[in-house]
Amino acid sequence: MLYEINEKALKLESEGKKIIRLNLGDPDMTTPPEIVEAAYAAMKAGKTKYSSSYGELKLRQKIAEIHGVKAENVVITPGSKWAIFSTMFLTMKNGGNVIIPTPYWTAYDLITKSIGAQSKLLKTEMETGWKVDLDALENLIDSETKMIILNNPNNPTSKVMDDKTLEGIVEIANKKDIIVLSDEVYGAIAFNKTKSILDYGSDSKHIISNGFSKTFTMTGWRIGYIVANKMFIDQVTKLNQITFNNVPVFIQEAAMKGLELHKQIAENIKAKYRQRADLASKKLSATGFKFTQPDAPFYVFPKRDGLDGEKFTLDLLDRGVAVAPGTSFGDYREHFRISLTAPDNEIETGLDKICEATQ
């Protein structure tokens, strides 16, 4: 339905309709004009060559800074989505099944059922704060089990997972010797304090993915990386090697210069997001929505009794606004998924006829 609706909403703005885009996750601000002079600058200069498929050195040396690493444990990838495939992908390659907790991204269901592996999904509910049952996680760990997928902060619930529940969660997977994959994207623009996977040994086999696009406004850029052990980080590079090579080299120095501005851009990013969840909290709270209060950008997402979020969906884009139902996150029919990325006026007109719609 996620793609579905997409499609839908495009085909009603090519026959001249008006939409209200609240159905992705794409930042409505501009990349910050520095990040793309760095760009221009570098392609003047002649960086459009090929280059390391571990990513530059410098830039390396700077992210591995930031999570006190060495640079030895970072590999640029593609956006973080391909730093999520390659990694299932070497994992999982050979077949086994992976733990991932719901609500959840979709891409990592599809992404498991294209190598050929299996999912388990763990479903968590928003009544009790979206928090892992651990008990239920380790009762689903079976001999096949090679992975857990964690979001943190989650897509779609915006929710930080508490210490207690993570610290519970890797020691299991400690016990079990099975890899976490943190997906950690949202994690630098939380409006809560949010604990890594490297906050409990950056020596371990487990995993962080991250990336440039929601920071930094670089969606389109396609930039990310991976932190991991240097074995992995060299299986990694290998794969990189016999498919898109390298990252242009002048996209990697627009995302240094990223960094150099790096907590101007995501103080000015929580601000503004906090601003605008703190107006979907309101509009929606006194429309009778529950939900879970937001703790990073960029989603809400509501639940009424008995709704039919796929019908609620579909018949809200007849009114000009699209949002994503909650069954594109798992088994969450009553909810749908709110996107506060579309401009200021937009998003509260938008609200306005989620409202509505609901009268």
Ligand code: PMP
The other form holds:
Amino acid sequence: MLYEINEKALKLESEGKKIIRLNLGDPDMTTPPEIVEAAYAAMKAGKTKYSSSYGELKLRQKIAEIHGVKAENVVITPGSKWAIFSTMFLTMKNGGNVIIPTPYWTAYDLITKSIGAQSKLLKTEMETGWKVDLDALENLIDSETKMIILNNPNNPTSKVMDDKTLEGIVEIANKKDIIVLSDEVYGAIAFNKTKSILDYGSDSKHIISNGFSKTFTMTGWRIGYIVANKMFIDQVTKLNQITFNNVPVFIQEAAMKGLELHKQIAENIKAKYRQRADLASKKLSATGFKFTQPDAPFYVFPKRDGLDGEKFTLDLLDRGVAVAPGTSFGDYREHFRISLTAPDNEIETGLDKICEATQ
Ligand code: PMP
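Form predicted on its own done, so how does the form predicted in complex with the ligand look?
What follows is the whole complex; the chain from before opens it.
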């Protein structure tokens, strides 16, 4: 229903209705001007040709340095969505299943279905701090299990996984010879330092997907990457060659500029979203919603006992606020997700309307 709500919100807007858009993870801020200038300079310098399907070496080296790997372990993709799709496609195109802890980012399950693989959902609950139960995880694994997907920090809960759980998951995956795909697209802007899957031993089977959309407010630029062993990177590159070939070089140059300014840009984003998360927490707690405090941008995933999240979302849209129903992220009817990605004044009005709607 996530994409359906978005289409409905767009339709209402096209009819002239003002909709406060708190339904998608697309930040209201603009891409930092230095990044835009870098793209423009690269275009003017003629960097507008076909190029390597691995991505530009300079950018891969910089990413490798950040993750403590070699450039041969990095491939550039059009967004982390393609990083995830290609990784899942290559791992499960001949069948198999993937374990996906829920609540999940909607695309994991849709990608699984689109490539003819099966999803095995592993439910986590707000009441237990969204913790993955390691025994339940191990019990779900069968001879067809090819992958476990982690999303750390998580969309929609904005929760960071605790070290012990992460370590436990890696241990199980290593024991059962299963790949962990760790989607770390919110990792660099988590409010506190967040561990990466690579911090848990250098078992080279595990894969990171990451991107520039969230850290650098570059959602529309479509650039992300995979960190994996060289053999896997070569396979993804072959897939790149027969599909999009390469992310435009001027966009890779812009991403490179983002990495150069990383510290300053990420700090600004963190500060802004921490402020927004605090505001949301204050208003939602005062209205009696239950939720876990966000550890990262951009989301809050509140719950109210007995709430029909889908009906609530549709009613709220009639009041001019778009959010996403909990059922878009698994079996979470009593939840809904608020994206704190609109201008501050709209977030404030949107939160007030959300609180009024449940009175
Ligand atoms: N992973 C997660 C968890 C996301 O929320 C998103 C975007 N909403 C993506 C991946 C994809 O991001 P992109 O393709 O823009 O890098």
